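Coming up is one lone chain in structure tokens, specifically the form predicted alone.
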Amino acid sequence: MSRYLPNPEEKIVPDGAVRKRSIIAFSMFILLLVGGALLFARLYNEPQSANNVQPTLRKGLKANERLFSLFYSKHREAKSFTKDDAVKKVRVNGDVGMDGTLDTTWRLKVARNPGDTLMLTMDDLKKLPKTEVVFDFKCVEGWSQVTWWGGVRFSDFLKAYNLAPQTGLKYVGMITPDETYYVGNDMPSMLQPQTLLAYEMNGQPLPQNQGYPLRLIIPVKYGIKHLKRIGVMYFSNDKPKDYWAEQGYDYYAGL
């Protein structure tokens, strides 16, 4: 009958030492749990700033923006699809700034400089080369759809109206005619070749609820940055006001 022979190199940990280590590990877990809860409570109860978000969270969002901006490349494009891949029934991602129906008096106001504003009609825009893009439109609500849009490439628009000097500024701001919806986008993303001033969806004029007569399509951003029913466009080195950033969302909203 064989007997168990202990390994002389094997260390036997006394029961007291095991108990001590377990108590230390459990105590550390409790301390971390309590510390995390206190930190969450502090952030949650931190007074909100003017842009409806806690200052600490806003600092985090700004840090993310700086990080994403460092890795951005104008040569990176959103994945393209075929027109057959595009959905026929396009979902509407919000209706802020869409009250009422626009008539033929609509004009796109482009503020080149203080006191210097272009007034453009849809016919003016349609004289420029048309570009189409089919991509996966993504909403911050968690859904996406492959959609097909047609219009004027934003970079072509700038060239046609001698707006090249404005590309030296950091941002482009856009506002709906009723001034209730407004966005700001960084200039590098606006100059990305898939960015459009779109006047068609699925080969047809934009429906009223999709931004008729003109909307922004910027595939490297979430849907909150794709302003519908553009009324005013301007350029700035300071961040333009942004509707959803004021509600606590990320200003950059990049993909």
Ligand SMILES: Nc1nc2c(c(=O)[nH]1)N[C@H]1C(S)=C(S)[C@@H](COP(=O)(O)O)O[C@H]1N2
Contents of the next structure:
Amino acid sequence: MSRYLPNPEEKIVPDGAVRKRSIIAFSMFILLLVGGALLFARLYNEPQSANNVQPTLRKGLKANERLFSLFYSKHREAKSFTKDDAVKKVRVNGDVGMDGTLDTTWRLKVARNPGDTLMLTMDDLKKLPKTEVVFDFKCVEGWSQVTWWGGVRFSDFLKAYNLAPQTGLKYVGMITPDETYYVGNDMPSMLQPQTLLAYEMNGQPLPQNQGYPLRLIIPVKYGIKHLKRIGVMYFSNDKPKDYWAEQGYDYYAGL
Ligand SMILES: Nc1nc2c(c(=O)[nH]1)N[C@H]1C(S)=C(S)[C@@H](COP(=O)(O)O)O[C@H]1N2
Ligand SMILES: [Mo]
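Alt. form predicted in complex with the ligand, vs. the form predicted alone above:
Below is the entire complex, every chain and molecule, led by the chain shown above.
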């Protein structure tokens, strides 16, 4: 018969408290309902932007993008391979901005500050310490190849040309000499130690169609970001224009 005895642990809730809780629960329900309806109405009435996304959703996407770029762009490194692993026949892919051939009259233009643009020769760059990287180069089209590159580590280049203050900016932009191919990369990925201004492939000067005289190698990113034939380099807090991002690809294109 003990089951009919009241449990001394059980609190007897007075009627008034029950009513109060019901009112709170019901108010929350109404609030959520109204909130949901308002959000829906806002999304429904908002004009869609160029990418078919309403500004409210776009804000959410942007916040996510910032979060991901924060967590995934730092401290990452692409797996390294040995030079023997590297393929001898490197695929050529993408020829935007690659018309004609370049010669030694080429200069790397670096917009250091307003009114202060460096004009560097290949010899200037070859004087800096050389770094070699062998990694699995991945294209968004689905293929990948282990390839071997040599050049100046981007962070070494920045030090040599007093560009440390520019690392306080969020992005580095690069453009081909004819301005038809261009990319933007986030600063943490640019500062990653495998990122090179490359002038060699398989121990030889870059072939014309693979970016002679200088290209970007940024192993933490997909191929679209490895701009071949660098003409201009600049630094900015705004996202530099990006050829494939304009076509709808992910701006960060990280691996
Ligand atoms: N100037 C320029 N750089 C470019 C491209 C391009 O079309 N033009 N294509 C990109 C893409 S999609 C890839 S996969 C790589 C290919 O580099 P590779 O030709 O040396 O294999 O270059 C990238 N850099
Ligand atoms: Mo690619």
